[in-house]
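Presented as structure tokens, the chain that follows is alone, the form predicted alone.
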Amino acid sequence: MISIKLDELATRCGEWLRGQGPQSEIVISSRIRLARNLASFPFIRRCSDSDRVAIDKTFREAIGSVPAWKDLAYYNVAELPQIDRQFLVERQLISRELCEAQGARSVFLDAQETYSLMINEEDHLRMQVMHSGLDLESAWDQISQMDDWLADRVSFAFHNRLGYLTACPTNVGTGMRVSVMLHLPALVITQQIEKVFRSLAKMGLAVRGLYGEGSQAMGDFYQISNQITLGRSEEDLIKQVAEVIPVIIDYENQSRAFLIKESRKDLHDRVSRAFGILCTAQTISSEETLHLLSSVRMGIYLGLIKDLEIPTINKLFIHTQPAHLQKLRGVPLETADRNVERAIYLQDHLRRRDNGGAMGQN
């Protein structure tokens, strides 16, 4: 195990944000998460402080004994300052629940940020793998291997009929959550997004915001995932999500084509205004930044903005979040100061020497 300073992570992007995976113009990332509990301890909500310490120790020893994981970074989340915990949430490396929980808890991360192992979250262990673009199959291959390594070293709570036992009944069975993060600005603009959501709900799929359960859909980002795992195999759950995502991608592309054909001037104006504000604002909130970056990201894909790449915008979505800004600046910042620092950071990354040459022709 090694320790990587979080300040070092702040200067770069994880693999899932590289914007080079399949369908990455619309699909930001594919994630598979497994929930597991040790057979010899009660669920987290019934654990004593000493139970939590023992669970953390058991997993640290088991993870440390896996040869392939000798270079994982380890963080004692309970001892991290609030800003560092929030930083890991913004980076999608830990959940808000792990961030806000009490008592012994920790996380292991790989150097590329493709996976993390969270100890003492809602369950004793939450493993997740994140890949760029639509890449569920390889994400499943990776996390299945991780699960096997740990199953050889610890005894998980398992019922012959029900499957893996978890703190939340909706996770009982496989304990698996299959999730794909999509960028759907055109469906929002054309007011088709609610119709898509209703169709997904009928299929038993959940729609969440950028930071998962209970979060708002900022920047037109939506996470589509399965809701129930009981009675379904891992392959069935992956297939359920994998089959519907191409349909949503097609709807988003149709909406973008409609906007280009029927209201190109309005669309170009929306993208131009968004780009202009981001390049010239003297103070700007994280919420407004996400909203404007969403329009710019779509504009790049549609050829309305030149000389900018989607991975750059992906980075800005994360690096302009509150904790990231403070890590990059190196000092704590109040809200007003963060808004000023965010504007400066955006200008540094988006302004062009040719006075607007980044905008395509109408």
Given for the second form:
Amino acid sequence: MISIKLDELATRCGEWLRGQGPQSEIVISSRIRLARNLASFPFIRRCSDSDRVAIDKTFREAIGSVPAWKDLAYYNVAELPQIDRQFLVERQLISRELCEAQGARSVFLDAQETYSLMINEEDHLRMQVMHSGLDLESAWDQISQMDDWLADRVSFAFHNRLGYLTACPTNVGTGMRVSVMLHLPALVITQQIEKVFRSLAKMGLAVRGLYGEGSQAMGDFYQISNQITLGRSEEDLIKQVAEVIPVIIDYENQSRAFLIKESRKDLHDRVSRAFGILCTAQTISSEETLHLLSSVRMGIYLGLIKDLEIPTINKLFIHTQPAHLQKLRGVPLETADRNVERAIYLQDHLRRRDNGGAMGQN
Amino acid sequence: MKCQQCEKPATFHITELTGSAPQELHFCEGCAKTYLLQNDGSEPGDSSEIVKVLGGQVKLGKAAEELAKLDQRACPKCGMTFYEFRNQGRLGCPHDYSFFERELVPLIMNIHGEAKHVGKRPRGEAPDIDAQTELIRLRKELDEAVKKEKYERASQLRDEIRLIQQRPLAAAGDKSAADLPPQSSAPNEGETGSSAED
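Let's compare: the form predicted alone is above, so bring in the form predicted together with its partner chain.
Up next: the whole complex, starting with the chain shown before.
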């Protein structure tokens, strides 16, 4: 087991924002998580401190004995400083729940950041696999294999009729949540997004914001996921989500085409102003940054902004978040100072490429 | 128990699991209907869910006294009462699913529309879940014995725990050979199978 310095991770991008893979102009990432519990311990909320330590140890030994996992990085989340925990949340490598909980808890990560194993989250184990673009099938193959390796080594709580047992009955059965993250700015502008959500709800699919349950839809990012976890096979649940994604992509593309056709000037104006602010602002919040980057990202796709690539914008989405910014600058910063540093960082990465040519040549 | 909206006795007991924290609601029939209709407007797809929970709760609850009795039932392994579950919306240990199965199945039906797992199963032989959940009870008892300074009992319990943990298939460790599970008269289906067949 090795421990990668988090500061090194900061300069890189991680799998889910790589901006490649099928349909990656609109589909940011595909993620599958499995919830598992040891049969021999109470669920987390009823665990004593020593139970939590023992669970952590059990998984550490099991994970450590899997040959393919000898290079995983291990972080004792309970002992990480707040900024490092926040940093891992921003990269989507740990959940907010794991970040904010009390007591023994930890996470294992692979160097490419395609998967993580969280110990002592809401369940004893939450493992997730994240792939760039629309790629659920291979994500399932990968996580199912991980699940098998662990099932050979520990006794998971499994009930003959109810399947894998979880702390909350909303996760029982497969313990699986399939999420696809989409960037849907045109559906937001044309106010069609509510309609899409309503039809998804009728199909039993849930919609969440960028950072999962309860989080706002920042930067026009939305996660579509399965609501139920019992009574259908994993393949069926994956299929249900996978089948609806092309339909939503189609709606988003239609909305973009509509905007170009009906109000090209307005759209071009919106995108150019967003780009202008990002290039010239002297102080800017992370919320405004996300909002403006979202417009720019769409503008690149529609050819309204030249000489800039989507992966660059993806990187800025993550690097301008509070904990990342502080890691990249190497010093802790108060909000006001962060807003100044963020503006400088954006200027450095957007303006430098051709002396503002991308801005002016329209 | 009185309805939380009026003076009539509460006959409908709803546990809302949709918000950030579970919420307990007690209504008479009239107020329950009003509540459900209110919800109908805001969250499509949600109301049918509550109606179903309600149906289930009525079937099992019937009267407030019966519910009170049910509330006091405690899992023999982890000690969680049904009341605690209704309040927190989270279960105490894996054995709760067997112990409270009859009460849980209507809730599970309402959440998932099904109560039978058809997906993946752990590969290899099924571990003896009962022996595993027994460890929860033994550890709890051990904690209490140590607290009460009953060291003889504590050492007894420690031995029992070690014995279960050392069983080849059930506990951790590589499956090096075709280890047979220890003699166990009751496969895990047995106990849980009795309750909720409707």
